[in-house]
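The chain that follows stands alone, in the form predicted on its own, written as structure tokens.
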Amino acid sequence: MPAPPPDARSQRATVREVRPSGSDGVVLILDLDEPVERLRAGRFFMLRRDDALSPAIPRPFSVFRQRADGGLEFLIKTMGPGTRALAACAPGDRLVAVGPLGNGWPVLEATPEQPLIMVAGGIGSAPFHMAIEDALAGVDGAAPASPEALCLVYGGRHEGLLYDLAEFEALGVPVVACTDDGSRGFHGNVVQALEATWERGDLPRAGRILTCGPDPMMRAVVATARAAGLPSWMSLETYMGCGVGICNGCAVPTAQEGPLGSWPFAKCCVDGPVFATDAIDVAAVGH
């Protein structure tokens, strides 16, 4: 079974910034002791404050942005007395960050004929910003993307839940924003955003589909992509004890048919938390 990744370690890191994000969010900027290289779009850190108002149990957290300076931004939902915890900080406070973890984004070409499609629901857009970056960039051999060739659907239950949108728009990629109130953009939800995207000829159906948010949304968004005959991967918001493959209380259901099915489950912080959706029992997911 996988390892943790080689350039994973333990860690202290002071915060430099807490910025609000959204109606219940902040976005957390961080300088750690032991900056790392530039990272792979979609990995995580698992975060704690280093004093007694953190649970011991660090959760996972995607990287929003990575700075050139070696700082990188956590966007955080606040929920539960870690997220509470983290969102209290002020600069100077001191976390414990494990980390980097995981598998991010795989790396894809994208053509205005064949665009690379995100579809983030909430908190669920936090990997996307760099992923965004590294298309448009050209990283790891890829060619660099036109801003035509991706497209970011982002939906959430009203406009305070679309975090840090004007983030994604000052990128200068199409952002189809939408809500289910009608508070902000389109008035549904992320899949019915998508199919009257293609149907209205704004985005061609072909390509590749990327998603992340809650788990009900990531079920449609992959059911959406299969109709299509369009291949997509998922990255899942699996709750995590350890971050480094020993706890297994990450564990994803495989696909038997797929490149996983020797084992029956997958390990979220290792195997992922990003998975093509021909790998695990989608079905499965959050249930």
Ligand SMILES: Cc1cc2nc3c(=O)[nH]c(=O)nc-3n(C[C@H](O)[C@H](O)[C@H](O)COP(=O)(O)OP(=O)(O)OC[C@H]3O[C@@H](n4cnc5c(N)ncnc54)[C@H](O)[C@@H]3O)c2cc1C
Given for the second form:
Amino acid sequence: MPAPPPDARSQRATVREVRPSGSDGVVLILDLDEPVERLRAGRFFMLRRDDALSPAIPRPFSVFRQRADGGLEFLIKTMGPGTRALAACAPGDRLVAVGPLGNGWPVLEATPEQPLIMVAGGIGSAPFHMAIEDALAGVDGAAPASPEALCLVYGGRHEGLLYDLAEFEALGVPVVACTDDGSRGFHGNVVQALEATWERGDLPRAGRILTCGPDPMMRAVVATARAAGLPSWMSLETYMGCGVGICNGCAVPTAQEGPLGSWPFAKCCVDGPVFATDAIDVAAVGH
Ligand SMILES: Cc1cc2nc3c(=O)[nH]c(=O)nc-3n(C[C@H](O)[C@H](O)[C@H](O)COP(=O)(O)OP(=O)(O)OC[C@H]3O[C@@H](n4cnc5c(N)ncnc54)[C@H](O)[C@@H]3O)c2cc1C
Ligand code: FES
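Swap state to the form predicted together with the named molecule from the form predicted on its own:
Then the entire complex follows, led off by the chain already shown.
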């Protein structure tokens, strides 16, 4: 039975800085009381304020960046009480932080002929900054990728939902920005932007696809990947209660005969949040 990762623990953290991002988000920078080793991209923490302003149940957030001095950055979109309380933090505020949790993105080699294509929708971009940093640096035995071996397709309904776009562009890899209303970049959704990039010949229709964002977007991205014969992985943002495999609040329907076995559900918190798309019932995700 899957268990929480051995490096996970419940501890306190201090807010170092909060800055706005996009039209409804913040970047929250924390110092953990007990700093953690360099994390694999795509892992997450459960966070809440250590006071009465937060709901009792912490909320899950991907690690956006990990600073050399140990500071952890989270990119947070304001949705409801949990995220509102975190966005209202000031330097010095104390948080409860449970983590690091989850598996993170797989370590994949990438070349310009077999690129790693990352497709993000809105706040689903959060786990991709470190994924790009890791791919460029070469971690866990993978060779460093050249910038042309990577591509980030980053979409939102409007420009204000392309959180920290400049920070992604500063990484030096091709970034295809797109918006539903045409306020920034390609006028259309991420699937249309990816198809247009392929058709222009700016990217070979090859390699692997990683995606994170709203469930309908990810289902469309996986359908596009499958139509092109490309393997894909998705990072799911299910509701979570505990984050450590106890509450069953994060069930993900598995694929019949898939690599996760015959049990009909996996737990997003301990089996994921990143799943190979042949392991889960993609059509049922988010329903
Ligand atoms: C592994 C993982 C990583 C995540 N990483 C990030 C991240 O880096 N940044 C970030 O901003 N968010 C992230 N999320 C989503 C985030 O946890 C939720 O948005 C958060 O729990 C909302 O809490 P809240 O109390 O503010 O809103 P709630 O009161 O819980 O919800 C407010 C409204 O938003 C809707 N909502 C809340 N959560 C979700 C969801 N997951 N999917 C669809 N609708 C939802 C609710 O239906 C409701 O209408 C992640 C989720 C997971 C599982
Ligand atoms: S969030 Fe409790 S089991 Fe996954």
